[in-house]
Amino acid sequence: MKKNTPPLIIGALFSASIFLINLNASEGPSDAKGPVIFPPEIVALPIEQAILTSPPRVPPPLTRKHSARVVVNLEVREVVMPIADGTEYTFWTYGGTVPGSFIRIREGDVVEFTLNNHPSSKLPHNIDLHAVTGPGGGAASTFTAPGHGSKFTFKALNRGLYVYHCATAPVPMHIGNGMYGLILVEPPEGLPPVDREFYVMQGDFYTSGRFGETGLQTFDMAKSIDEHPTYVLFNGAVGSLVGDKALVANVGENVRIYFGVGGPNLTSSFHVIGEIFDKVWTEGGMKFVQEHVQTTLVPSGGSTIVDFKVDVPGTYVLVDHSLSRAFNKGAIGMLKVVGDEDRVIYSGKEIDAVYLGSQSEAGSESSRREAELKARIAAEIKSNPTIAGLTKEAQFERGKQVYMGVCFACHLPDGKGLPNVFPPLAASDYMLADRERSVRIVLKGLSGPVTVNGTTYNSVMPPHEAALTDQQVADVLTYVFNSWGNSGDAFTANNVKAIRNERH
């Protein structure tokens, strides 16, 4: 290659070489062979259009007692959507959602599958359906450029719940951007009937910014290679299954969850707090059913089916029981059960809001209030550049969300702390006396005795330097310094950054 070859050409040649290296039987364009010639018994099968649903909905159970030729049309779209409050991400999707559309067919069906790649897409994509018997699970036949469609046919030979995903290089990036979903191949006799069916998938996401950092985030390949996800999520977003988006059932109903893990890297320890799985179809297979299971392990690229009856009302929390993923990275959801109490089975109250952190009603209300303030700020900017008051209010609401997720288990919602254990933040002479010291404590932590309002406390405040951004620290301190009778100016990210970078 000449020394003066333009960088753009070098990049193109490098991309082409990577493409050729990664081209194999599981991906990459193959010659179209023309329509398949069906034997007479297949031609005679009735033709039906598959019903595809977005999560958490599931298509209705199949009631037919015969095989069919099932037509599936699935579209790839690259879309910008929220991954968290104030944070957006460019997801690559099947059907415009993460996970992709749920597909429901029957063992013995002949499936005519078309993958369309929307013209607005920037990249080619394909699909590997684990339910398919054939090279690459269909990936070799569906490598599809933007604005094109690819079709292939397969016969559903094996019953089970199967993952599908993109298999275009770099495969972890395509999956890590949300390209996965589930396809259910029902046995000919069908599955046992239940009252409610839901569709939930877990995925790990690798963004350039930290958890909760606002703005449009991009995929971080280094984090993905190191398997250090920023987010671990149910159905593609923080809060996708909480509040008014929670799953809903009635007391006495039998609930079924089709649960899968898209990955690209992590295994899930799926658990519903407050419930026992009556039946578990382990690894999505249909041969054996385990009973009375507390937590079931689901590998990346794997699935499970869980059934359970809901006996008492309340909010049941779905988690990955690798709990830092649930409470610090987003793998949390809710099933809200309504109906009459049975105090013999359970006499207590609904789960305490402190356990849900920022997903509690107080945290959700704070998110809604922040959105309202953002809209007011945008309107005010057009006519009046003096928006400091509104900006501080918005920062206050963001800080409230951080406090609900990180701080109030110890310091409590009213900021009064726990007597003789954790000092109060409300009217705290120690805290209000030194703003820089307060920043330093949040970042670096604090241990040993301190005297607050005349009382000595000897406990430990863990450091949050690695967990919180400069803006999040500024927001939470603005909230604390302006709550419960406290009053003070807003903190800025620059204030925090200067203290974070101090050398001792």
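The block above covers the form predicted alone; next, return the form predicted in complex with heme C (HEC).
Shown next is a single chain and nothing more.
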């Protein structure tokens, strides 16, 4: 394969020594060679500025029928952004977003690529584009100190949907902080046209605190090495594609998702609940197109293109079908389809009758029911309000989300419970009589007979001490104690902590 740039000197890209060598050479990258001299046929190509877009947007399809010299300017910025409601994280980004800006070029283009590292950055960064043929995919040529810019040129020899990422040591940390994105190299004839195109990437995140723990979190290297992520996310935050931020399409449209996995570690079982992918460009390659696919496997550092027609209105939930990641670590997104119903394709609920089955073993029955309902509830969690301080109202809002994620399954959204099975929390004389006991119930669970508003229940509530932080317990009880006509003071994390640690 003919290349425009001579081979780079450095091969051992992932060694820590590269990091040091380049750090010392702050006058310029270690493979600096000066500007490339183009042959006349390349000099003759028209010059074009690439359109870059933030997720979930994709640049428009290319309509030109010839190659071009495409100028790409990408800026690295280290920014503090929410990773979850009330939880912040210092992301390292390409273009200020996770994933980084989407780049769209055409096979045969000559790309003049400049990586600028914002002066406010604390660290040097680089870029390895999987679309590049050449050592390190551009990494050694783009190693860039804060307040500097590096340029290199490559020819897009292969069509496909490619991941790009930072390859500065420690590489899993740079990727784990959000340094990845997608570059689409279209075939000369383009891809089949569709009505909507979206850009979604999955990544695993390793934070010092537990899932949902509030405040600024830092990267946890030990969790990353063990591949035990705290968060598994679409587009860099819990709820980034939920509620107001959901993807939107109309009934009858063809939808395309350019889906990538940044990693650094996990592979995704990408699935859209309630849809079937009509076409899948497996592994982001352009030759083999699979049809009628339920779930497609996307490797870390890999991608896929999926097309599907939306026939029925409603909310379709994007998940990693390794479902604990979806329901416990954040890997949930939504596609809202609006338009007229077609009840032959999908009737909607035809009958709603109470069915409780045999309540043989109360404990296992209720935890099974909880698991089932959780799946439904996750789809209904609304986008998170921005929470400024620890005011009671803010706590109430946060608590509502915990309630809608955890308690709602049994006590129902109106807090009225279910006759003979789940006691009410609305106007519960039992609950309102003893605040500490309520904390204990949420943490340790409850079983045996209990009388609420004159009715006796004898069932099992599972403990939540492993699933909820002190703050989350305080938030949910603040919500419960101030909803449906109840009123009471806010609970604090310290109240909860004392009870969590008590010995019986």
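For clarity, a rigid core is taken as the largest C-alpha set superposing within 1.5 Å between two forms. Every value quoted in this text rests on a predicted model; they were computed, and no experiment measured them. Residue numbers count along the first chain shown, from 1.
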property	result
Rigid core superposition, Pro39 Cα moves 2 angstroms or more between these two forms	no
Rigid-core frame, C-alpha of Glu48, shift of 2 angstroms or more between these two forms	no
